[in-house]
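Only one chain is shown below, in structure tokens, and it's the form predicted on its own.
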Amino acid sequence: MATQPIDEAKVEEFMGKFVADMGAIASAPLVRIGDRLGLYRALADGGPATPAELAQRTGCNERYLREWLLNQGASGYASYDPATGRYFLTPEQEFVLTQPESPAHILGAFQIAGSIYADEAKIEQRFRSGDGMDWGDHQHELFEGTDRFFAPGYRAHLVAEWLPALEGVVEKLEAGTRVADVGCGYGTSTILMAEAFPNSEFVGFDNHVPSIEAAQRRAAALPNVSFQTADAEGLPGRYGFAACFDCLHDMGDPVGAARAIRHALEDDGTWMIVEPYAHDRPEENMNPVGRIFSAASTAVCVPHSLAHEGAALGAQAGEERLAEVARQGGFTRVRRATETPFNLVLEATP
């Protein structure tokens, strides 16, 4: 059997990709350690430090910190001054690594990755069996990590950009209406809207009890927000506005959820669908953002939908498929209201 000639330049290019990927894979647990032990925070608060100085600040072992700092410098997650032997964070590194309110805060993504690695054997077994894996069957790091990953984007865009991109919704929220946040998780999106629009009443729904309990704790001081455990297909009450944040594609019956939301909406109501950014064709999603979301989709999103005998839309469903879900659920008009590099924002109206 004849073999095709090997292009050595392409092999070298591929090996360069491997080296970069392997460095990221091996370093990811060290980023998590730096997050949990407060090492980035200590560098930001105390300024440049040698390994010994950082050890004094944090109570960690100097020898481990020497190697950790070298790795972080090589990764570009810290900077190094050879004249003083000290490591430090640039303003940009601080912005990304130590400021939870920053729209570019990334540490939640490493929690998600850690949970996927912890569940690797479970996920592999399901490749063979075809069984699903419910959201609640994952490591708890997934729940907190998902909230930490998406929350910066919600803080930066939800009230300032996404809601104003919808027709007449801000005015309705300012005047006062009832709002359903379906698949609310830890409630960050619900709370942000409730704080911005005190005249409206917000109800967050999720079928994951620990997430609802976390959301209730967070919102204890807010008079206009509450949280309930419920499936999207069994949505109670009537609402002037409804939203789904990065969750419709996970659902077992997204069309059923759309139908339930349509039934719960007032005749002039609006449904905002926020989903991971994706194009409609596979080849268009073969990029860094598509790589992240398709990995999460393989390990988390599709398994959850299959656990509920669902459609398994996946996190790269794309606008066309999402719009069709809304139309099948009874919405007659669906448009792209706005977007970010990580999210599509669709507006669906009856």
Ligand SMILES: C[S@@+](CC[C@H](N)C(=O)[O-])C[C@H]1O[C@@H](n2cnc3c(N)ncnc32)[C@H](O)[C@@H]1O
Second form
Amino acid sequence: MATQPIDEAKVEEFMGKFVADMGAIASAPLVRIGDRLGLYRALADGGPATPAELAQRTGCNERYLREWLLNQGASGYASYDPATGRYFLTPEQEFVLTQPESPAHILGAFQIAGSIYADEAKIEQRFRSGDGMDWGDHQHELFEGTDRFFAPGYRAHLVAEWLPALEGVVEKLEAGTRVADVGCGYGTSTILMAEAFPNSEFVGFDNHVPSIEAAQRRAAALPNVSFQTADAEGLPGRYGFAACFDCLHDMGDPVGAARAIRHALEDDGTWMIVEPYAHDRPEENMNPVGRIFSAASTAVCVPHSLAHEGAALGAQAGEERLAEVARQGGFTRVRRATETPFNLVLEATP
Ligand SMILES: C[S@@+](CC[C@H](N)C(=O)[O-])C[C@H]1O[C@@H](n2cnc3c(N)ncnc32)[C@H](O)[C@@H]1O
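How about the form predicted in complex with the named molecule, since we already have the form predicted on its own?
In what comes next, the whole complex appears, and the chain from above leads the way.
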């Protein structure tokens, strides 16, 4: 085979990309350390600090903090004032790194990445065996990180944009109906809807017991929310509205889940399917958002589905395949109600 000539400019371009990637990969554990030790919080609360001042504020070792701060400055996760030798967070860095309620909070993503690294050997083994790996067999960081990663988007869009994009659903929720949030994880989506619509009754279901327990602890004071352990495929009860947030593609039997949801829905009910943003063809998903979701999909979503009955839609299933799942489950009308850069929001009706 003739050797292909190397285009030096393209190699250089690749190396530029690699330098940015390598910086992110190597710095990710340092972001997690800053998160756990409250270093971002301490910078935000106490204002600009030299490494020695931050050490005093946090009780951490000054030498480590000097190096950590240098890395954070180089990463763009903190700012530096050469005139005073102090590091600080801009209002934007503070918004993204220290405010869990902000719609742009990003630290959950680093917990997800950490859990993927921790499970690397287990996933590698499954590349050979084809075995699955249940959601519950991952690190605890995955469950908490997933909730932290998705919650900002739900806070920003769910009540203000996604529900109003569905036909007649807001009116129904205001009047009072029963709602199933299927595959609810830690229940942030369930709680946000319950707070916005006090006349309706919300039940969150998930088959991962520790997630349901976490959701129950968080919603203990809310009168119109409860959480139950259940498989989507065996969804109990009767509802006017059902929703699945970032979980249909994870399920072993998504068509079985769609069928169970259809069975549990009233005839004029609506099913909202929120899924990671994806186009239908692989070449359309080869972009930064597709890169994030396909990584999580390889290490978490596909293994979970394979651990059950194994449809393994993957986190980049795309609208066509998702709509087909809903149709096979007995829904006759499926449309894209709205979208964000991270999510597709589909509306399925009987
Ligand atoms: C990526 S997490 C999303 C959790 C939550 N909806 C959110 O948006 O934060 C996927 C969730 O689906 C749940 N799940 C997967 N398969 C399920 C099934 N067959 N029945 C019920 N829950 C399931 C998992 O336990 C996990 O909590």
